[in-house]
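Consider the single chain below, provided in structure tokens and representing the form predicted on its own.
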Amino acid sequence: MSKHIHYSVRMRASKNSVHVSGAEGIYEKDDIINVVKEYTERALTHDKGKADEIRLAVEELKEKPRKISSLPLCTLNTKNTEAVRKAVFKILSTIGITERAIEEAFTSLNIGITMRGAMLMDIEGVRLEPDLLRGVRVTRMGITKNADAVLSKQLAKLGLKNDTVQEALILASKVHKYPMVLGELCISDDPNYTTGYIASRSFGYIRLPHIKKRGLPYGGRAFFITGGEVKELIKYLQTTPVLIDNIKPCEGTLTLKEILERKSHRKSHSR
């Protein structure tokens, strides 16, 4: 029997040296040609403009991907940016992240500097990544075909079947498999996409409508971490291949009270 080989396919596109689009996944050999075409078309037709530089990397994985479950997903019924901020503070503070750290994350993500990777913050708000201008990029994650079909069906029922939601969920699910990561705050740098999210093992992946006003071209990710060795975390985020092969429930819109009451039922998204 031949060895089952997987490939990491990564795309990054820019226009006038400004990031326009990015995408990545883990695929089998027979899928590579179609995926490269899909990623290229995305870079050339993005809302932020047609890319004038597209970088594609196709890499055979030497390490067998780890199989994990996705985080459960829901949407918080927020109506404006102030409601989002209050909800984020309430939810993240219950898992040990200080208000100072949360405030620092919001401030850093709203100063207009979009990094290629995520910020690593301790629970007091101190930045820990080696390069404060680049951050840490999460790479080498994907989803199996069977799990993809299940996730697509669940998201379609909620009117959320799009690349943005699915790819962010896959990324967050990889990140929060690592015990050092307590929580995450994400704001898209797409000026036309105003829904962000927070994620944790305790609460899952929570979509946050109206996290920013339309037209603002900045954003990013902040991972709140505690304990352990930062170098090992970065190695996991950047190099360890992970495939989602089990989908946890994707629910509709919930109130803040409903989400806070469910914390005790979400100890872990791992099997």
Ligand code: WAQ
The other form holds:
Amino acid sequence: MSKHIHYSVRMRASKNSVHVSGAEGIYEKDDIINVVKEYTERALTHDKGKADEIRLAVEELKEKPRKISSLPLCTLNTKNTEAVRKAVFKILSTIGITERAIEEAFTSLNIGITMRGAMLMDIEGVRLEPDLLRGVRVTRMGITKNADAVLSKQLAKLGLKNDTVQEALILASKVHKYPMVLGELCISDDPNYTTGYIASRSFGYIRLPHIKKRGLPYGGRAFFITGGEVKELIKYLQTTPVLIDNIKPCEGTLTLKEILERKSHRKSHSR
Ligand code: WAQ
Ligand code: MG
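Can you give me the structure for the form predicted in complex with ligand WAQ, which would complement the form predicted on its own we have just seen?
Up next: the whole complex, starting with the chain shown before.
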């Protein structure tokens, strides 16, 4: 099985030159035709309007995808943007990200400009990505059929059966496999999608309901980075193929206290 050649399949759709939808994954040859069909259908029936241009890329991967587990997932019981801010400061500061950096990330994500990729920020809030307008795009990630079935089932149990959660979890799981990445803050650019997340290796993927007010058409991602070679990190994010083949637990809603206690447990176990 593992000797099979893998392919990266990516789709980007736009209408009047404005991005409307995108999707990507890593697949074996026999699945390519169905995936291309599925992605094309998705682009033609998107909420933001029918695409007038669909770009598809199918590329043989020269490198064998690295197999990883997903981050564990849970949802914080936040009721409004203020509660989200408080929780984000609390959680991210326990993993060494300064308040200044967190403040900087929130400010940059609320200016109203949507970047194509993510900001890279050191723990003091200094931006490290070479192209400050575009950011860094994470690509070449996917999930195996088996893991996808397990994840869909777990998310369905939580009432979370949607592509948005699944795709964000796959992306974050790739990103946080890289030791230089300490944490992440993400806000969707979809005006109707008001749940964001923070992610880190120690806390996993924490969904944050009400991270933004409904109607705001912008969002973004900030990756908080600690010492190391930024060029190598960018290369990993953009080109190293990563395939999720194992799903860590997906849980329901937790309080901030429960989440913070959990980290200290994990830490003491791993010592
Ligand atoms: N690499 C880096 N940054 C990206 C990428 C990528 N592949 N895709 C999107 N971004 C940046 C870009 O600035 C977008 O504007 C921003 O992130 C948000 O992207 O569990 O849908 O695709 O319910 O709008 C969170 C799900 C959904 C929370 C996030 O992001 C949950 C989402 P979107
Ligand atoms: Mg979006």
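Given the structure is predicted, the values throughout are model-derived calculations rather than measurements. Each form is matched to the other, and the largest set of C-alpha atoms that superpose within 1.5 Å is called the rigid core. Numbering follows the first chain given and starts at 1.
Novice: With both forms fit on the core, has L256 moved 2 Å or more by CA between these two forms?
Specialist: L256 C-alpha, core-superposed: shift of less than 2 Å.
Novice: What is the C-alpha shift for N16 between these two forms, rigid core superposed, to one decimal in Å?
Specialist: Value for N16 between these two forms: 2.9 Å of C-alpha shift.
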